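Here's a solo chain for you in structure tokens, the form predicted alone.
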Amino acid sequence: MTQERQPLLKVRDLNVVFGSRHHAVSAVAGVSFDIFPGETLGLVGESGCGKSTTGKALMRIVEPSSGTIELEGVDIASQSGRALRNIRTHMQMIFQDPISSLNPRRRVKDIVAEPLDCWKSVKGTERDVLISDLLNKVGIDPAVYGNRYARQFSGGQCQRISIARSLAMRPKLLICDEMVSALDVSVQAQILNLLEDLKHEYGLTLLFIAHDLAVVKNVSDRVAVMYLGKICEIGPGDSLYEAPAHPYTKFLLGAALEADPDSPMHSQVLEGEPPSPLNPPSGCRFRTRCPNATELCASEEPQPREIAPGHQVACHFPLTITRK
């Protein structure tokens, strides 16, 4: 018998609620997923669905209201003080805005060295060699640019510096929060190729948060689709894109722009606006925009169920799946 592969990160029933008791916003509502060593899990959805809040909650930048976040069996959500600081060295986050995520008054080499200096893990010549190596890895010449300030760099260069900083402590998990959405398309491709190379070189595991479905498809092993604080579908990237099982996933894919001028136009359009998280619909949160909704969808919340190996959907009436 072969031993079942254990997830690096296990998230169960994660909830994040903002505001007071009378005006509470449920930004993340009962989210559960696993990320296995060496894989990339893509997290997609409309703006405001809770993707970035989920990523920040994993790092405890935003405090979870309830739920468990286990990294190699240790519950991050229950840690505090030095224990939390220790476990955070195994997780790093790359933020959406590469320019504002770097201190404009600090030199590039000092920005990359900051995690090392905080933990005093390496010093002297070893520290300088490591910083130079990280900058070289991301395509920034330390001899030319190491003493320049962050404000002197473009968005793509700042994101490369952010990647170098995130690798300083040799993390196991990288959370990439819309890391290429603010960059030009040509620069996006360069950053994504760099990230893929570094993933294999350093043995990284990635949570890749984005709203661009084409980008997510190219970089992810599995994809989770989020709507109004909940994950409605999760599965292998190829099968989810070829045959989506949740109506929202189908609409989301239909709205994606194709570079092929001969590709067929999608006639179905998702009507209406997402409901307010202050007062989400009863039952299925997507039912107010779903053409297949029935009374069951209003009275009973659908629970995730496996419809194919590794493919789960939270829908009472999943779409027919055809496999090639």
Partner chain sequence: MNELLEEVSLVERPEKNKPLGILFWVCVGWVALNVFGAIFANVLPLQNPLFENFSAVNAGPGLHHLFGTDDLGRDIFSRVVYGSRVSIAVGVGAMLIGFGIGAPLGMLAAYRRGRFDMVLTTVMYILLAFPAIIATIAVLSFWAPRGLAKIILVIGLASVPLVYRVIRTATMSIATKDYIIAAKVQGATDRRILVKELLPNVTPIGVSFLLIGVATVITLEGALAFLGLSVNPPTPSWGNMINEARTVMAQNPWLVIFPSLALCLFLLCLNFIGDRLRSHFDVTEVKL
Second form
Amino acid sequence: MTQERQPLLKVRDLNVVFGSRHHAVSAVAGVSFDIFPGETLGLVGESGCGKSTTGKALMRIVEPSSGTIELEGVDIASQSGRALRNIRTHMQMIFQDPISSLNPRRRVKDIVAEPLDCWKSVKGTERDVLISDLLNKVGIDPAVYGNRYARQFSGGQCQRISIARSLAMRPKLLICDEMVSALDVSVQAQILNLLEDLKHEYGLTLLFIAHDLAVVKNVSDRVAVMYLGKICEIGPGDSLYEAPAHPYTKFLLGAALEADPDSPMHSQVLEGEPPSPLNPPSGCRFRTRCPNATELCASEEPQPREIAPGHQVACHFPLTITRK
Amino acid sequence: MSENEKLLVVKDLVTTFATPGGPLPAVGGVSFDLDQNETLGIVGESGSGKTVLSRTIMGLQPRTNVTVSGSALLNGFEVVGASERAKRQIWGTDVAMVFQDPMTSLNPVMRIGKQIDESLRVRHGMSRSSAKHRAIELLELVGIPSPQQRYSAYPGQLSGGMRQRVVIAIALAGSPKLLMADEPTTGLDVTIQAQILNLLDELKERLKMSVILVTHDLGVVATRTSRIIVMYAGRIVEMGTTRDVFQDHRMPYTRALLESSPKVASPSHTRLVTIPGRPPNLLKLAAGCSFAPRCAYATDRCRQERPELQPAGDPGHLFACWNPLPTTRGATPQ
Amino acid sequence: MLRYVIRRLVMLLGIVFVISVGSFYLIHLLPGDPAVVILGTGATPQNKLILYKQLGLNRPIYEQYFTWIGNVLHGNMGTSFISQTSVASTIRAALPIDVELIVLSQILAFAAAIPLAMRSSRRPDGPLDRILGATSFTLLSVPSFIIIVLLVLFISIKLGIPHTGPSSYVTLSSDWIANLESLALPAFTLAIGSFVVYYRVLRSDLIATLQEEFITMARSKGISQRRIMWRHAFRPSSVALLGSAGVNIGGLLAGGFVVQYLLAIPGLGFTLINAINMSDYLLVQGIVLVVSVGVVLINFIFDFIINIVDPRISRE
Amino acid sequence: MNELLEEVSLVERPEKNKPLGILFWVCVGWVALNVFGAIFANVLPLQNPLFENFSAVNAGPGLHHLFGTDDLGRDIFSRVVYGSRVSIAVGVGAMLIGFGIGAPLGMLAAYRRGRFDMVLTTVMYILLAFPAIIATIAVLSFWAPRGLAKIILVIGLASVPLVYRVIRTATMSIATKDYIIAAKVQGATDRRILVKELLPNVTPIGVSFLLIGVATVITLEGALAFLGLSVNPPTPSWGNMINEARTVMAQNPWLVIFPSLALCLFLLCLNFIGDRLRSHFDVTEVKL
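To complete the pair, please output the form predicted together with its partner chain; the form predicted alone was given just before.
Every component of the complex follows; first up is the chain already shown.
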């Protein structure tokens, strides 16, 4: 027995390629990471960086073109049919658009019970009790709202129902894909707190995908930053935010807006826009916008390397780390 | 400063939609003013009426099923009650608008150059070639690379950030005195958002405009405005200098709004302050303070009697609350 | 764009090929001896023999097709056994009438539909919109044959207006005024059906477009209402209109027989019905081929126009 | 305006669905009455539609003959009721065939995608390019002898590609929704997703299109009757009644007016119900 914790989810060299041979877009290009039991990994990046595709590829909602996804040692990427359906119940996903993730023509109770009914694992009164309990847990009164149709609910409530549904099968891993970005701040805070409570109660492990740096930091133990299909930096949230090692992370953090009139104005703004994933730059994908880029960055792709315990960065010239 | 030097004076502005469910007061009596070359932030969650307010000030509310009362004096022109024809005279030249979603605010089947020089030719009578020349200048001004080629591109061929720059270029075509920016960066990535906000700041200084920045994101207004209006359920609940609103807010809603959004600077797993419940249904507004059902400090008076805006000591700082939070100014006098 | 056009052209050729095969083998799909079907009631053994020889009915079926398509491509669709006239020349005489009828009716339909749709979309649920909505909806449910019958009943019979009744067709080249008079009634009838479709499609699209943010944007530039309607709202709203126009014009070519038959206008539809009644198989086959190819071509052309009007489509 | 309203009132999402309204139910009633008449024409106290009463030829509407009689003394009212049988049978029968084949294929293709969808859709689009009316006429005219069943079959088969396209488009817009992905993720089988998630959402679109389709087919049947390609006289159908009456309409306009009215009213009601359902279920315009 080794002392080291075994990861719950182990992703190695995940690739997702969209489109035909001539118009191949590599949306996810060789992504590797671990998620340990009970932790929350935040996945942050700008639109089109492949963070959502990564999440969907883990669930096989989009097909990975290569790589392995091991959940407790079982490779999801090689499963099919009933086995795949079965293993998916150990992982669940919550989507960005709360309204379109619920069938408008079904009742709330049936929506939450759907996973149970699919597997016929729990039936009769036991099922009803379980559903009522789940709805209570997410703050929806089952007696009042259980028989309503999903189309009558607001975004925040829909997201609560989605959470209840995803917990019905007691999953080990919950993938949250931009789950609060469509919500108002006050509702967002409610949902984030709820998620935190349920995480402890159900012993969940989370992959939290979002573009909002503050939200990601709030919920995550570790944070991975993606740019153009690759992870450029991954590390413990607090230290990564305090001392980013990858220039892109630094720019990203610099661009984040703080609700504080005394916070510095954006003096250093990242110029230009991300290049097209149809035709990514050679070497380091960030080099076209990076102020520190050299010849080496163009010719050789930087491999992730550990600069502090649990803190990896894929950059030839990581920024100097000043530790307290 | 006397009233006629103000660029915009809004008094008791009310915008009501006629809906199948009854009259819906989207903006319920708003008064404020705006100086020349000032940047004002209007902050609120969805449903607060901030977007409707910004459109009503311009006279751009929908033309059917809407009634507007009160007054909005824009550069000496009374917008409320003015005919579409009369308002056309101020649109583009006195006030111009930057919209929330650059995907939908550009005509998808019209080349972007044509969209920029349209008002130059139609409104300002420029010739085809000089309008084109000016349009390319404007594209350059808003930081679009190779403007010559971009002139004949369709909006679909540009990224979101570039499109928002085009929208800004269109707004600038008539050299407006007031730029109304309604959630100008909401759909954009953080790095692009920073670019656009910096651009707006820079243009404001260069072209001596006033800017109204309408947003749900307190981060957007924190460092870029001189004053802020906080809206809730169609009304102003607090208004003051940016520093007053952020650091000496008196209205509990303002505080709740500030504290419920996660901060980059605070450590992971910080418990967020939440506002219980949801924003009120504007069709069924109760008599008292709209925020009372969600407010921790609410008393019977709050539920029965609506608080009006009252001064809070510092000049220009107003709030609408019966049980305001204590001021922080007394502790650290300036 | 070019790639798209080439792809569509290849598809077009494919469809035309399938149509030609379909028209050719129509006869083999039907039960019974092809010769009997073709010759109809006048099937003497001698005629049968000539037919077998001409069509090569005893040769392999694919060879028959290539012989036939070769002839068709040279403008030879055979000679009718019933009327002893060339099928191609019969079609050449009839087709211009269809074209003229379609052009006239479309001019009328668009001239009415576009301005009215623009008016009513500016105030949805306003008085004009309600009246036009109810009218167009009612007209939508009145088949063209009933319109014709009622028009003939009231205009020609009750009012006794000349030149609008059946069997008065005059060719364009002989007397263009009389020609227009004789086509007024059928063109008007076809225009009603087209108008209803165009008005409804354009109105609902315009209402949707006018709610778009870019219209508010255009308003905020201070340009006139007329310019907003024509320059900003009309073009993005016309995709569905053009699509339905393509389908509708194709439908008029294929389904024009009712009106032509009722008013004795000797276009393709009228000729087709006569050919069916006479069991003139070769003529039916020729018309089916020409009309089908015509419909496909019309759809192709409209697809192409839609692509020019809305650059978003070909990019996708 | 809608966006603004959504912004200000999204608190409790309002029911977007318009109420169906009285007119809708009047139309449903009228259609039901027609269908009832068509089914029970034999049982109802109607005069024999084929009985030629030469003592009452070309009678106007009156007590004995509600709608009058034709030039052979046949009762028009009973002929109109009997005539509805052919129209309704053709309309409903053909659409049942069309939907029976086209709808499951369309749903399956849209849900499965991939090669299955590609092949099927290509075939259907080629068939769609072939003008259905011309094909129907050509087949009906040379495929003797004519009969109701054959007409239903030919029109039904000709409508399959159209139904396929409508249902496929409708299903595709639903199949990409997150709740379908969510169902997959929960381990639902394909069959369960098709039945529990897709079908309830496709049905409203299907039903409204079905009604409008029935109206279209009835119109087509009328046109075929004019060409003598529908059921053979003396069996009455709305189409051939109008057609036969044309020659004598100068003398007896009722002969044309009553069957025309019956036909138009029925079509109007069908179209109205279909249209109202479409807006009620918030279905974006599906073009015929």
